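Only one chain comes next, encoded as structure tokens, the form predicted alone.
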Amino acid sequence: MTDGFKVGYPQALLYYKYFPLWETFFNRLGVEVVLSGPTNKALLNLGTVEAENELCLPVKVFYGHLLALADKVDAIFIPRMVSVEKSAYTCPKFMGLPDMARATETRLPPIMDPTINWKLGWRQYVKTIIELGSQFTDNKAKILGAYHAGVQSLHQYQDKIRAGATPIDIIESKEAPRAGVADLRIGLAGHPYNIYDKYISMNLIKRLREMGTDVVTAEMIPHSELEKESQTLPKHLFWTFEREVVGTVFHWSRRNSVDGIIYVLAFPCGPDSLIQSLLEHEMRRERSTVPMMSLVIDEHSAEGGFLTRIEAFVDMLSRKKKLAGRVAN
């Protein structure tokens, strides 16, 4: 079955988090992975027309990538992401993505939708991986070897990010700018699909770097640190990815390790909006001295207004730092 078999991988949502794992896994099983390509206006328009109006921007973008793969591959890989840890869940929409894909009006190739649910334990997860790989080979050792190689690829990817590169730098095979050279350091918080998709984020990382800032993101912080910070909340958050955002912002604000924080969230994401209010409340309560600006993105976001807000924020941080320097002297 693997001879010439092509699996489509939508370059959206959790692509920026787990792609090296699954690309290596399929390649080791002799399967070609075909990406839908970077987001652009045409893809976003495709997704906006196909998706329900109430869905958030990242899911509308996902629809566009899905449709872009329709006539290019033999199957499309859309895992049903229920839980990536035992104590929490992912976004409900991630759980329903395979069903949403099958409900599109456009005729799609078969959907490969393994259920990733760590709440069921390690044994069930291994069984899921073997069932996925058995579509291409009966050799269980080969399947598990392919998965192990995929995990190694993911760890190498994560090591590069912790060393200061962003997923964009790695995907485009560019070297990350040398840290510590810029006058300002800005923490960019938010889900990977909001900040690393160059089109919907309006190339925010590149623009911030062009303004003379170092950019740091959540993936550059050890996961154990994010967990430790998020656990200081009075109640445990049961959304994994929202808890990562909270841990990220707390890590920066409590250590004063950045000059400012930009939180990128998508409209109309309910969990994102809740987390935004929670972060603002907690930072006020703790009398944080690190300024935070929220940027809400949707398909109607205007580039002019977007850039004006970023430029004003960077200018404010620069003035604040210069004033602090004069006072210290």
Second form
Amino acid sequence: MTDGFKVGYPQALLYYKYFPLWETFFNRLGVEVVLSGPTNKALLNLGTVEAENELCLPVKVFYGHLLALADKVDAIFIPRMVSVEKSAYTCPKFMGLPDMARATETRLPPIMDPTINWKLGWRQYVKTIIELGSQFTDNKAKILGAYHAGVQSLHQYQDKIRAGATPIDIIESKEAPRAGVADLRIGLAGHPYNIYDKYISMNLIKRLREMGTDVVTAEMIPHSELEKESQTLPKHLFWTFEREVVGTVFHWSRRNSVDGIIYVLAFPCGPDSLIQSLLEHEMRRERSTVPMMSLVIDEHSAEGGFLTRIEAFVDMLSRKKKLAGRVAN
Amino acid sequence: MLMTFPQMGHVEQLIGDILERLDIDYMPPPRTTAKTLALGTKHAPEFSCLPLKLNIGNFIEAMEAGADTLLMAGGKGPCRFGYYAELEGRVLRDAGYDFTMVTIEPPSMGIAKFVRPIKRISGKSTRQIWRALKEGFPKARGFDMLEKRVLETRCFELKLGETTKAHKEAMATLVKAKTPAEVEGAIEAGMRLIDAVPCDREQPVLKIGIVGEFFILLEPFVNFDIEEWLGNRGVLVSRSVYITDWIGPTSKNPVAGTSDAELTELARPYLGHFVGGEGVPSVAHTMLYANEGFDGVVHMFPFTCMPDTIAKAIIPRVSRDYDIPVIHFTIDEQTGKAGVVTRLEAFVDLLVSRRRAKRAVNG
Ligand code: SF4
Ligand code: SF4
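Switch from the form predicted alone, shown above, to the form predicted in complex with the partner chain and output its structure.
First the chain shown before, then all remaining chains and molecules of the complex.
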């Protein structure tokens, strides 16, 4: 049945984290993967009209991508991402994503929604993968082989990011990493779908680079390091991706390894609403000298005001740095 | 040490009782008012959910009145509640308050995490704590059962306000009850009191089910006393969540009547996995109310609430498939009673005309 079978993959949310894995997996099974393409105005509009108004911006964007795939594919792949590690969840929205997709007004192709839940252990995980692959082949070895190849793709992708390229660099142009050349180094914290989606982040990375800064992100820090930093919180944080944000910010601020941090959060993100306040508190308590600016994005974010704020922040950082340089000399 | 805790419905009576059994000095915060909300909104993170803001407001008011130890529940996600205590502690310290925070984690995170903090503050043994909980629980359940009976009675009352009056009296008696025998007696007497309210049980009433987020459903200040409002207009109200169902040792939910397992199974075609909070219950109870022939459903939750926003994205589908009207109320600090009441009135009118139309069709 795989002949010409097309699986749609919305280019949103966890796409930035796991796409190479699933692309390779499906391709190895002879299934074509169709992307919805980068976010643009039309997609966002589609999404905001269809989505429940009170959902967070990234999920509205996701709806847009879903609709864009509606009549192009035989099925849409929306894994139910419950947890990617034993000790934490993703976000409730990911846990209910396939159901929200099914409840849309617009008719969608069938949804493939394997439940990814590491809390249930690896045995269950393997079972889930085999079940998923069995829709295309009866050959279990082939399915596991495809998955293994997928994991390798994912690792290659992660290696490139660790070396300084952003997912967008890799996915788009495979342009060489270019960190370590500028005077100012800015840490960009936040969910990958907020900082790497060029449209909803208003091209933040490119803009920062054009202002002559180096941009570093969480993915460039070894995961074990993030984990260690975030574990210094008195209570274990039960959202994986927020723990990454916290670990990243702690890593930069405790080492003074960036000149400033921009924390991008989407309105109205449940977990981030608490994490923003938590980080501000912790940095104040630790007397961090690294300035942090929070940028809240929503579908009405105006480019003008956004740019002004970033420019002002970067200016402030470079004045601060010059001053420090003068004092030191 | 003077302990306090957040306000939510009759939680004041429930926790107060347990603390008395453990000889812990306590002082409930003043009842939640607009001032509480303003205080909470001022200090809490802007996009946090409303319960967090009100908790902070309650704590501030209680500390201003002399409390110095804050009791909070913990949790392990995936919704924000599990990190509330962590945040509240930080926000209040940043605001300059000095206090001890006592966080009780749910027993599912390990009995030690649950019992140890109680032991530390009360100086009681595990056995004594166990006994206090065991004897306090039936009383807590009694409060829930009284509430439920009130909802089933108010719409039939002949004289406005009689049920509410009986409820208050019944509560006051139960609050004083201590020993198991006293508690049992007080619950029975309370039920009799409510049942004695003069009623016309033959009159036709609309039936509305209320689903949504726990805190909003339980705290009259934020749900604008919707149950009483509807009851006073002759609507039989059924609420889908009760506090002892939530904290109870089993997941059978004896007060509301449907176990977690049944709810999960029922919701599956629409919401195939738990999403924290009342996500699944909100969807499942909407279906149940439809099956039970209710006229409509009110869905209430705080703005930015993750689980119930998911439910809101799904319930319209259920509403269509099950042919049951649902009205959603998203509550935040700006929500005013007038707006809620206007929409509720229109909703009740809609349900009345639907009933008439149905009767015309069915003869
Ligand atoms: S983590 Fe925040 S932004 Fe991401 S899906 Fe959840 S609520 Fe939305
Ligand atoms: S259920 Fe909703 S309102 Fe309640 S704590 Fe969780 S996210 Fe907040």
